[in-house]
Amino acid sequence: MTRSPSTDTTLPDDLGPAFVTALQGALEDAAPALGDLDRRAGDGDFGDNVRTAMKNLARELESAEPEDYRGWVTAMSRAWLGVGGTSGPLFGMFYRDLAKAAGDGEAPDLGALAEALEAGQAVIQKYGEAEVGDRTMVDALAPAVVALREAAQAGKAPAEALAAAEQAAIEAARGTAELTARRGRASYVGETAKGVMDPGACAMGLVVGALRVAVEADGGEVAADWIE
């Protein structure tokens, strides 16, 4: 698919497939590391949940390739909604709101994408009952939203703005290793989880990284070597 360059706050026409494809590869590659983190500080099923979601996604895409951004991100939402446990529904609802950044047949601009990410954060906090500092995916998403809004308001190009958001998400995900979990399975092990990054927060860092890759003119790969 031919990519149109980003100008001002305009995002590429192929943002949907570029984002979902980049994220699919990143999550598949990171599933072992994410599962190991969850075994050390949770119930150990997150890696399997990621693999299940990506298998669901592959089936979604094989049955009918989406036509636009909204369709591609909705496919990712359905893939996660088909996963059990807590993470499946929460990620599924997050992607459902992220898909609403654009109407049918459209691609979002940077402002609409930031608003959709913020809406996704709100739905996770509503149904997951998590706040910043609870050692969940919210800890990576919230600072990413702030960084994206600030960069956009400062007039930075989309790729630069999303790179700032990605860096904020990664730094915050790393910081979850020093937090005591108050939500999710990790809350059952208390101080035992100290020193281990939250896998949901790490996965959210990959989400923002995939968005950054999707708007870069030369593509690239999602950074994942920080997950350990």
Given for the second form:
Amino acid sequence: MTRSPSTDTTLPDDLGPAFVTALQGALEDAAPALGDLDRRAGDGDFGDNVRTAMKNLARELESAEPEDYRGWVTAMSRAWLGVGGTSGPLFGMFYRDLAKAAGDGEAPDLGALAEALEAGQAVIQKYGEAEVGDRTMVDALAPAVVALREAAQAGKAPAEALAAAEQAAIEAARGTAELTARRGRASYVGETAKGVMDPGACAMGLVVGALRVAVEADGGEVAADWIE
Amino acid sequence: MRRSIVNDPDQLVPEALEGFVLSHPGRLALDAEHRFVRRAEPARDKVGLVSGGGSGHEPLHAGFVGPGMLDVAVAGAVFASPTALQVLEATKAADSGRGVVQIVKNYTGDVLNFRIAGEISGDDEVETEIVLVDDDLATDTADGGGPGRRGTAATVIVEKICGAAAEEGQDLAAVADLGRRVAASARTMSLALAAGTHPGDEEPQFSLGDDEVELGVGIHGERAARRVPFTTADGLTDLLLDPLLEELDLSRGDELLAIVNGLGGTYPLELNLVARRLHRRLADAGMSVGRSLVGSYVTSLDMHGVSLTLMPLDAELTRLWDAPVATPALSW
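Having seen the form predicted on its own, please provide the structure of the form predicted together with its partner chain.
Shown next: the complete complex, the earlier chain at its head.
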């Protein structure tokens, strides 16, 4: 990856806790809306899966406070690996790759984070056997990866690059309402899912949003009002 | 309606595991958090064996934990895969430094969670091999598309043969190869006279007329592709045996391992009628039942039905089958 030498691509030291706690709050708040989407266009268990994951996360964080970025994101990974269905293990593997962006005691820089997101996309596609356009979490992740890579290559500052990635993820998640599922539980309901956003893609939009919030000096809260 | 012996349906599995382990003091131990049963005295310096899957198939899998068979069995909810995290912790618990064979019945959720747990356990330097059991002849599709044959009662044979091989010190690759050889050569056919009922539910998973038999059922109460007329025990046995004999490439003089398996709501007397017909038919064809199990080993809640599993024996498989085993559900 080529970068403008003048641009600082380092990310905040507290990226791990800032990202995980922002995402924890966003997912807890969005669980009812995500569950509602899944009831309309899936098998209806995604809201419960999110709640189970967040309960697992609270237990992971309680048993031992993570020491670094890798520890925090690994706690999120284990939280999702402890959830059933298909989305649990797939999100678990995604966060596992995201955790690998930094070594022990470090926070990643923007390039490493972008590469980790890309690895996370690859692992979801490997185990989920989903392509872009199949109405899954991949649909929001793939354009975010592209946007982040392009912004980083253009020498944009981390906050700006992640804001672009978040926008791309949200737009793509909205776009899943017009897609017909081939993978995921929504594949069983086919055309009746039309007009309903895919909850996995929406959750992925929150993930990228939480990264943006964690990187911005005053990122505020993760936007979730677009999920409906 | 059917009533169940249950407290809170959500707590059925953990409460059952607790009762099971309490009933085998000194032999089994429970990890309540990750819902797996392991040997009370972990084996040392041998290939570990872990299996698991949804509950509702008892005595599979926890009933086969002990010397000569599994090290650890991990339990999901009724008919639902254990989570990747459960499988990961169970796999680590099965490792004594020589790697772990994961025995997995071929269902999408089980395969996904075991594969992922296998990959992650590499982070802790636990080497793993997956043996996929896919013996159900009824889901054998010629085009090879879709999820493939389901895993059913041949799982018991895989667990026993791999268990014996691991116990005598064979390495990870050799134990996994044996398991795959068993899975490739064993086939099962099943039928049901009545579906099972989920604990807490009032209605069975499907209903049949008095003159109907569901032929080609799996072990999750799913409907089968065919519904055939009800008939005698000998006739029902032939419904299972004929397709198996056609599928397996057998010749006169062959010796077979057979499992006549009750699906949870079948009386032992009924199973013995199936065994009788099996012995007679094979004898007429110049073949023999060299080894067999007759009982309920891989169940589908309280389904009233029977499955028949056949596998050709050779000297090596016979020796490993005969090796000592000491588990709650299988012991000699």
